[in-house]
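To begin, one chain is listed below as structure tokens, in the form predicted alone.
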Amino acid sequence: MNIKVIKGSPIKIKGVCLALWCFEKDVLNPVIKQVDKQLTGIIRQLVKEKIFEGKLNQTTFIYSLGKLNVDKVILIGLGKKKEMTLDKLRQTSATIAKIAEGKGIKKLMTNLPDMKIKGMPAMDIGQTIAEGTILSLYKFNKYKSEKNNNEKKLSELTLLTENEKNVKTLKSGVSIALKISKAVYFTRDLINHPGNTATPTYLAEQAKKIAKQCNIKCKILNKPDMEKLGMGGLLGVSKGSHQPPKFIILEYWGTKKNKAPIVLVGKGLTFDSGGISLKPGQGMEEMKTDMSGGAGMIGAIMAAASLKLPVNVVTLVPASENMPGGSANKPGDVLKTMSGKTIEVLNTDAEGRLILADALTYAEKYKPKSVLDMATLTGACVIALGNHATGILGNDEKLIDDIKKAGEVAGEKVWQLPLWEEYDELIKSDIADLKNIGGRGAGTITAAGLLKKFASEYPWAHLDIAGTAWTEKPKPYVPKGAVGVGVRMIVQYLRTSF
């Protein structure tokens, strides 16, 4: 998409469509009085009818009929003033957008740039809706054999300034958008893939391109490499599967390389049946997206690397299929990991801390300022907190701290569960050092708890996003499938942290 910014007016720009915005009860703002004039009050009329009352996401279309320099207009409300965040005007940059391409409208212009809203400046502004447009507009449609060729898109996005100063401001804001988005999109299309295209290979093969593009230094651990280091927590969940494991590390440099990097773990488990341990057929499809957090941190240094951010990043992708076979690990069975801690498998679809178990091992090597980690790691999340909010745990406060203010200024919410020592009581081993399930209660705190003996040595917190990953019901900027959740929220922890 092209997005321009230019200084103009929007009563006297000429193009094809409007978007003007406003807040609930404040709907006749000086710019609206002044195209409503034009349009010899059509929109006073709205107003005093209730038909148009500029709540959140509401919006009104009009047509002009020669009466403005543009053919249409659509009304869009912000809700209340006092209430206003970043993320609501991300929604409603997304829902005037798919309306607009709903309409077959392929160019838009919006003077929302000019409308002060306490605490957010003009780049953030840029920024915001930039994103909320672009990420609406998404779509994964690679596997269908007829192509809608005749579709018509929203190509073209103006923003509108009557201060010469924002220009260039704004512009900085879409640069950085357009990059993150990008990486949104990349990692919502790995996550899309179904599983006998994204396997682990392809995982490692699509990380190798990102990396030649983006200036990153990558390498890709195989299994000879793994039996070397002793990584038995992914070669075990592998052995069932006729998929190679792979382990991913990509390398982004950003700033001098005697300051410690940020590390990011995500899981790779590119389809996940359960193993022996054998999930339900009804609804094991989406299990191809068990990836989510693997794709999220290939996604994340890919924008962090394309921003240039002047931070150190590693990112660490453990990628596996977990298969029923006749090779495969089998309730009861002890793994030994890199860390030489053994765990007792108890319950073979509980594989991605076994993977995740090497991995923060791994990471030890980098003697890392903090390590991040994510993956759908536990059903028990969902259950916690629904569809809506991230779980997340760790064995550091400022670091957790800072990943929640990061959550709300991109619009993923993280709620923090505790990760008490009682806890550890329940995944002792009998037989080996610890087991892989803790019991039916606090599923996602236990599942962190073993983690966390992994990662004892270096600041640390973990991020669950089994139910924020994929979704059913589409949002306004968030399309049905794959989320990309983590990448927006990840790199704006990364730009403001450090």
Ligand code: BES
The other form holds:
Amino acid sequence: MNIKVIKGSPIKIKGVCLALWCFEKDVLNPVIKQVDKQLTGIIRQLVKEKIFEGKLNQTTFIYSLGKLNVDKVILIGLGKKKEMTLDKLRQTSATIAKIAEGKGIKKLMTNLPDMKIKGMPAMDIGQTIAEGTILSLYKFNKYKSEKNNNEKKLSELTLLTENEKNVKTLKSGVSIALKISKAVYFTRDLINHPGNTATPTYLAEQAKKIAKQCNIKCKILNKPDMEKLGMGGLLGVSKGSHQPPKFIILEYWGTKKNKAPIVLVGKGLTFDSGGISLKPGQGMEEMKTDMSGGAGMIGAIMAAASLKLPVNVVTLVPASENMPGGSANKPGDVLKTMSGKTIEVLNTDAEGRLILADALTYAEKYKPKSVLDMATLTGACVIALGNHATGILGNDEKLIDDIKKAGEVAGEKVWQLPLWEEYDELIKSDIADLKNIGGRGAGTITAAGLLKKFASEYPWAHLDIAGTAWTEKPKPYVPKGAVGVGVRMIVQYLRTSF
Ligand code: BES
Ligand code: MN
Ligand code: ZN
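Alright, leaving the form predicted alone aside, put up the form predicted together with this ligand.
So here's everything in the complex, that chain up top.
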């Protein structure tokens, strides 16, 4: 996708299709009024008949039939001016792009919505429009034998601004969006690939490829390395599978080496059958997405590196399958983790916390400034928050607040659950230090409670994305399937962390 920014007037510009924005109850803003004059009052009529009112994501498509310098006009509603957010701009940009592509339009132009919303500089506006546009057009058709090459694709977007001074800032916003969106595409691809492609080995290979492209250091730990380190959690979970586990390490040193890095840990469970505590068959295919946290953390460091952010970032991804093979973990088995702590495995389906425990211990090596982990960890989080919010828990309120703020800017909602010590009791084992399940109640909290025991050496926050990693219902800038959740939020957090 080619996105240009030029100084120009929406009234005078020549081209194929022009998209114009408006607020509810104020459709006939100065720009649209002028266009409407040339269209001999069609828009005024549409408003009068309440066919188009400028409601959020409402659109109308008009053929100019020679009355304008452009052939077609798309009007897009932003909803109520007072309720405007950056994410609504992202959504409406996506809506315009999809309408245009659906009509076979290859080149689209748009002016900038007239908005002076608090904290919304031109750079963010450029970034947001570009992000919404690119992310909405994502497709995953790698397994279709008939490639629809004739498919008409929207390939160019031109942003028009009448203010020469804005051109440069808008351009830098667009360039940020291109880099971030590339990382989101990469993450979505990894997640959408089926489990027989996206094995731990494949994840490791993709990480190496990305590292080469982005000038990141990459190291992969294999089974013998894990044995030496005593990573009993990761080794235990992988025992039931023929696929060897991998421990992926990516390091991006964007500033002085002596500055403590931010460590990003992601669950890389490439298929979760549940193991001996086998999951029910219905819907099990969705468990190919159980590496969404890992994919997101690889995407996040990729974006950080291509943006050349002046921060040090490390991504750690324990990657494994969870299968019920002959040598699989059995309920009641006790594993010794890298930290030395032992965990009684009462349910082999609570495997994510076991592999994350070792990764959180490994993170200590870096003496990190903070550690953020992301995982499709608990079905309980889907019950608590549904598909609209990621759960957040941790041991540092400032870190949690910073991430919540970053989520707001990125349009990725996070909601905090408590991690009080009262819950610790629920994961005490009779025969080992800890047990990997905590009973029926507070499933997301007890899972995070176990992680907390391995994250005591640094400020830490945990993101449970079980409900937000995958969507059955398409949203304006997220087609059905992998969301790539977390990438934009974490990059936003990294951008504000120095
Ligand atoms: N990967 C699952 C959690 C999950 C569920 C992710 C639904 C996405 C959608 C995790 O490994 C799991 O199986 N958790 C169990 C834990 C239980 C056995 C304590 C769960 O939530 O049922
Ligand atoms: Mn599981
Ligand atoms: Zn899992």
